[in-house]
Amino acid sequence: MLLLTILSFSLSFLFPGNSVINMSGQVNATAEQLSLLAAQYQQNENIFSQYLAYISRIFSGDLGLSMASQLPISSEIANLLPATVELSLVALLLAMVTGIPIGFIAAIRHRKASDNIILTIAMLGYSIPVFWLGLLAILVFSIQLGWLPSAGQISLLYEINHVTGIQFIDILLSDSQYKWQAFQNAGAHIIMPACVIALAPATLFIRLARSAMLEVLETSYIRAAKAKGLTLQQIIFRHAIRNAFVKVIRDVGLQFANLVTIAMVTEVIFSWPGIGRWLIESIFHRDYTAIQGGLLALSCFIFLVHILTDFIYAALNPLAREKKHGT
């Protein structure tokens, strides 16, 4: 994060302008505001106090306006990124739901017909540009079939109040007597842009899992257990399943920042109400105070992420725990 915080506060050099109303967003201010924020910026002092005025803002909060609408960039985030974590927690759970069982089963079926074919498969999900699935997808399932909603959160013939921004919790907290149609219409909506996002991370689910059972099953207590006439669906469930899983666990923390990248695409394809639709407007309109609170929390979202992955791997795995030695 230190690292992040030093990334985003030079930005405000390298892009053009005014360094000043790069950090703050107000482009329409005066000569007399101007000295005011350059005050508070330090700008007359040296770079290290710069850096550090630009921390203490940060940590109040203040991240500045945007540049496009002069709205608080700390309220835009507070705004948008619920519906991105709704939207690559839901992605990353489909992801995991069906990568992971169909690696495990390319394992059991190791170098058989149905092993070539779900690396085949995975292969050619993974080259998938995710820019043309998501088109293909509303062209099939939009206007052709009709079976889903194209674009948006929700339908707007549903007022749900915004209390935390998860679009799922807000129609569960709402005292709308159509809560479970508008639930219903929240999902619908959600289903496509959420499988097209889990698309490439599962076909790398698939492949580490695939691996993870591979690695597992050449082990000794799993050669013990043949040994002692478990039968192969005693050896894969009771065993075999259970150290696996916590090996793919390992690595969902990495694939997410690849399934957040994915999703920033996705966002703008299906009109996703989160930050990384709202991110890359920002970019194509030069909002430079824009890219930098989208920079931080997109990058503090993800680190949360890892961290959290970390603590559940350690949980699953005593082995990743940090040793104790009696005196």
Contents of the next structure:
Amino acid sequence: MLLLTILSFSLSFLFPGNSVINMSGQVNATAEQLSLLAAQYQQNENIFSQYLAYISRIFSGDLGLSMASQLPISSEIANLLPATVELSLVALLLAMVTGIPIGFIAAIRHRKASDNIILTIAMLGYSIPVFWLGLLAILVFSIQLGWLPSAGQISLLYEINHVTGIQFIDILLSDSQYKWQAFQNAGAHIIMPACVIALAPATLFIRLARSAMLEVLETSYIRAAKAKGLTLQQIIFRHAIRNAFVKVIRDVGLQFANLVTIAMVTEVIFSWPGIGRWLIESIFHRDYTAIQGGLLALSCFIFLVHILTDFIYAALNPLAREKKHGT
Amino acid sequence: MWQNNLAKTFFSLTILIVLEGCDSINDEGLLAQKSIIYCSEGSPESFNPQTVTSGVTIDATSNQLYNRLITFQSEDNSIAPSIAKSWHVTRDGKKLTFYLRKDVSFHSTKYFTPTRKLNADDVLFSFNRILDSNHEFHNVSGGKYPFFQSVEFSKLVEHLEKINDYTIRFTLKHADSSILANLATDFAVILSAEYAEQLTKLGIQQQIDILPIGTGPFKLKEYRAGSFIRYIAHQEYWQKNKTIEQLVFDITPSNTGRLTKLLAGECDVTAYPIAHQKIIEREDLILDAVTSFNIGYLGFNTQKPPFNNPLVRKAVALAINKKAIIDTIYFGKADIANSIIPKASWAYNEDEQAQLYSVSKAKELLALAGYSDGLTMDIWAMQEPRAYNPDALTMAKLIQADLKKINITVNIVSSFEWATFLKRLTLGEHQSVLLGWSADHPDPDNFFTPLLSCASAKAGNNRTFWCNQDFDKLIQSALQTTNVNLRKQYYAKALAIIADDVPVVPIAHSKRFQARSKQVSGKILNSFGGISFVGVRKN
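And the form predicted together with its partner chain, for comparison with the form predicted on its own?
In what comes next, the whole complex appears, and the chain from above leads the way.
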């Protein structure tokens, strides 16, 4: 976190232009306002107290104004981040639900034809560039077949008030008489971007799950179970899956950073109103304040997910907990 | 075991949601069936058509939110009653009396609830706002009423009076038969005086053009700049034809974005579609086209040599291959212009012959004018695409190649952006220019006076600076009578003068396109003015 804020802080000096303007986003400020801002950011002090001033402003929720729209960055992020969270979580879930079982199957059928086929497909899936896949998906499913919508989070027909920002929850909270139709519509909108994002992580999960399962199947307790005369089915379902799963969970946090990067590109392709698209547009507009704030918010989000997965890992795996106490 | 239970609960929950969903569909019907999404090409700059001329804004507001006193009938462009159920013009053409309907109600929204129906006060307010520069609302949105200023409305109307609550009289300074057409345009909408009063009391007058109140078939529900406009049906609309419940403008400036949304079924109607062939091939889509009331032309600066010589102008006109231009620039989607008047206008002269394309004749004329060795000229071309000329630069290049055949060397000038371009044209710095005109209303005068009259040459709008007294007399006489046959004769003579003197070479009348889903029925596109969703249905 410290590193992140230092990086974001130093960006305002590295970007061209006045560092106060870069930090506050006050493009149209008068000279007096600027000097006031400079005082607030302690521009005349040494670099360390400047940094402290910067940090204290961030903690009070002030990320400055967007240079392009002159709206507070914090409110823009509050509006946009939930859409990205929703999309990436759905994609993550999708990647896990498909990737992990397939990986397990590949491990169980180790060195057989089906294992090879799964590995080949996983390799292919991992190599496909996401923007190409996104455009291809729009071409096939939206334009040719007309099954799924190509842009946005929900059709403009439905009026859903922004409460949490997570569309599905907002729909359930709304008092629209067309709630169910809106829900279906939002579902149809999320399928394609979520699948596109999920593909690469899913292929990684396949490989992770496969090697985890292979490892587990080699262990002595599985061999003991085999010696006891349990069927393969019993071994897999009662012993192997849970243990292999724990190993995979440990890597989910790591994969999540990767997934969010993919989500940013995908948001642009599918006009998803999330923070990734906003951040990429900010880069086009040279909106330095937005870039700093957006980066910080996104990194914090990824950071939180890391911590969360570590906790889940610890909850699932007694070994991880005990290590702390030492043996 | 608990996993099993969980799975069961989840399963039954899903079933429950699905069943519940089915119920609500039966009760309410699909919202999508009662709504239309229109993918538009840009955000409106205001919600009051009086203050703008841009097509995007007119499309989004005029026919959806408002009504005018009178309107154009879509079949033959004749004038029909709207808020005024009838009207009367005195014999000298100087007094116009309008008798208003008594059952016209304004929108009732979150920000305004009307207490009365429309009456003469509202009409008075709407026009006085434009006419009277001391009116408290005149300067609210910058005091610019570009359409009314261009037709010199305030010079024409002496005053406006309320005879009784439902009768209003315009007194004109001189007879002008185009006034009815001007009052029927998309710009001459009727606002609510009561709403204006309320805003004045609250001290937020500027809201009148941002949160609109009109009498039209739809009222504004929500607008997010750059994203969408949501209109809902005006339940007490006086024309009471059953229409859709919700109209959403999905603002999609990207051409490919609009096409994708159309093909994916995310919008029902799309403005200015690309890839026409693809749309025609699709069975569930329809491509609509209307020949717009516009003209793309090559205009000569008749004050500067060599184009002060009509022979040179004629020679150039003869040497331009219009067919090739239509095919290349408009992809065949435009009509060749024989005169400045499009075919759909009643003033179009059937006898007007297609202009010849003859290199040898052109050479003869050029020799006659004393330029047998050829000459060098400039063509100014704008950078921005316009409805009447989507690619002026390429058009200039085609003309350059055509004129090379008669030994004319063409320099293309295209380095100015639109505002500078127009300013320099007004100063007469050009020799010739590729320009055009889109009519505001179907009255033929809207082509003659702004484009080629002497007054307009003085004002700088007539970029040819051509001023022909006979021509001016003819178009003046045409305005002083309401007899259409007589006017037609005047205009035919005026057209003959243009054909003979060639201040402009008319090139094309372009078409306006729109694509829609087969489910949408009704007429949206008009040959002039904005789109209209009145009476449009979805099956």
